[in-house]
Amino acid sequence: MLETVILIVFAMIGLSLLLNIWRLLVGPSVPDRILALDTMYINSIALIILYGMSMGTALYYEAALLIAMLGFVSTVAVCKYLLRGDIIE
C-alpha cells in the first residue's frame, strides 16, 4: 500500500512542479516569479525525500537538506537584490 501512495504523491508533486514552472514563466510580476521559484525548491525537496523513502536510503535526506539551504540563501539574495540593487554592501 505504501508503494501506491508514494506513486500517487510523486504524481501530485510533479503536477505542482509543472504549475510552478507555469507561474515562473507567466507570472505577472517579479515577486510572483520569486515565490514560484521558492515553491519549486520546496517541491523538489519533497520529491527527493519521497524518492529516498521509496529507495529506503538516508543519503537523499542529506541532499534535500543541502538544497533547502541553497534555496533559502538564493531567495534571500534575490530579494535583497530587488530591494537595494546590490547583494553585498
Partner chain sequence: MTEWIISILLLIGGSFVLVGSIGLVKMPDFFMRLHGPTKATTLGMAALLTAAMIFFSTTQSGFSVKEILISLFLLLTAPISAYMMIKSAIHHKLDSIDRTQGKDNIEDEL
The other form holds:
Amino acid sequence: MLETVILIVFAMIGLSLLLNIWRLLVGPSVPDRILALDTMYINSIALIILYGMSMGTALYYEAALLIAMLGFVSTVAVCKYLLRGDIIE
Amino acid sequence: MRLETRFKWLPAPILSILLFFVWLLLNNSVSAGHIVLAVILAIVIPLATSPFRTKQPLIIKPGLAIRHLFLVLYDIITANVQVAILILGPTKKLTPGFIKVPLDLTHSMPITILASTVSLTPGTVSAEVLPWSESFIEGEGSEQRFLLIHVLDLKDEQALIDTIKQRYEAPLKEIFQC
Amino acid sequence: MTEWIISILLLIGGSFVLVGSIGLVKMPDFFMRLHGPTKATTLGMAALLTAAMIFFSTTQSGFSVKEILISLFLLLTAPISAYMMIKSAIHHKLDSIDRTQGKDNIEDEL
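Alt. form predicted in complex with its partner chain, vs. the form predicted on its own above:
Full assembly next; the chain just shown is listed first.
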C-alpha cells in the first residue's frame, strides 16, 4: 500500500511544481518570480525525501538539508538585492 | 529585561541548548562521545562568538516560554487548515487588507519573535515595523511603534488586533519582562 | 499499523503542499499569493518529514529523528523569507487589488 501512496504523493508534488513553474513564467512582477522560486525549492526538498523513501535509503537526507539552507540564503540575497540594489553594503 | 546571564561562562543559554541538540540530531546518535562533544561545542561556540554578537534579552520565565511555544504550534496547525479552506474557496469573497497593530514591546528580539508568530498564524503576514530608526536595534527610542500586517480575509479589524495583542504579545512581554 | 500512519501523514503533507501551490496560482495579487506558500507549504513539509521520520525509524535499524532538523529549519526561515519578499514588494510599489482595505497604512520610508 505504501508504494501506491508514495506514487500518489509524487504526482501531487509534481503537479504543484508545474503550477509553480507556471507562476515563474507568467510573472507578472519580480517578487512574484522570487516567491515561485522559493516555493519550488521547498517542493524539491519534498521530492528528494520522497525519492529516498521509495528507494528505502536515508542517504538523501543531507542533500535535502543542503537544499533547504542554500534556498533560504538565496531567497534572502535576491530580496536584499531588489531592496537595496546591492547585497552587502 | 535582563541582558547579562548569571554565569560568565554561559553568555547565551538558549543558543547553547540549541547547539547541543542540533549536534546530536545531525549525528543522529546519543552515544557518550557525541554528548561530550556536544557539551564542549555548546559552551565554546557562544563564548567565542559573544564579543561580536549584540546582547539579546534573556528568557526570564522558561516555563511560560515552553507553554507559549506549544500554544503557537497548536495555532499554526489550526491556522493552516483555515488558510487552506480560504484558498480553496471562492476568491471573490475574500477581503484582504493592511492593518497597523500598535506595539508595546520595545526591544528588537521580542518584536522579531512576534512578527514571526504572526506570519505563521491565521491568515496574516507581517510586513514592516514602523517607524524605523537605527536606535531600534538597541531597544532605545520612545516613540510608539506599529507592526504593519497584511490580512488575507479581514472581517473585524479591532477583534484581530485584540487577539494578536492578548494571545501573542502579552505572553512575550511576560517572558522577557520588558 | 505504522504503514497506515505513514500513508495518512504523507497524504496530508502532499495535499497541503498542493494547496499552497494552488494558492500561488489562483490568487489575484502578490500580497494574497504570499499566504499560500508561507503557511500551507510549511505545514505540509512538516507532515511529510514526520512521515519520513517514522518510516526510517521503523524500516531501518535504529531510531532516526534527524528529519526534525529540516522541518525546524523550514519553520524558522519561512516567516523571514516572507518578510523579505513582502518588503521588496512594498518597495517596488506593487499593485494590490482594489478591494484591499487600509492601503494608506503603507508607508515606504526607504
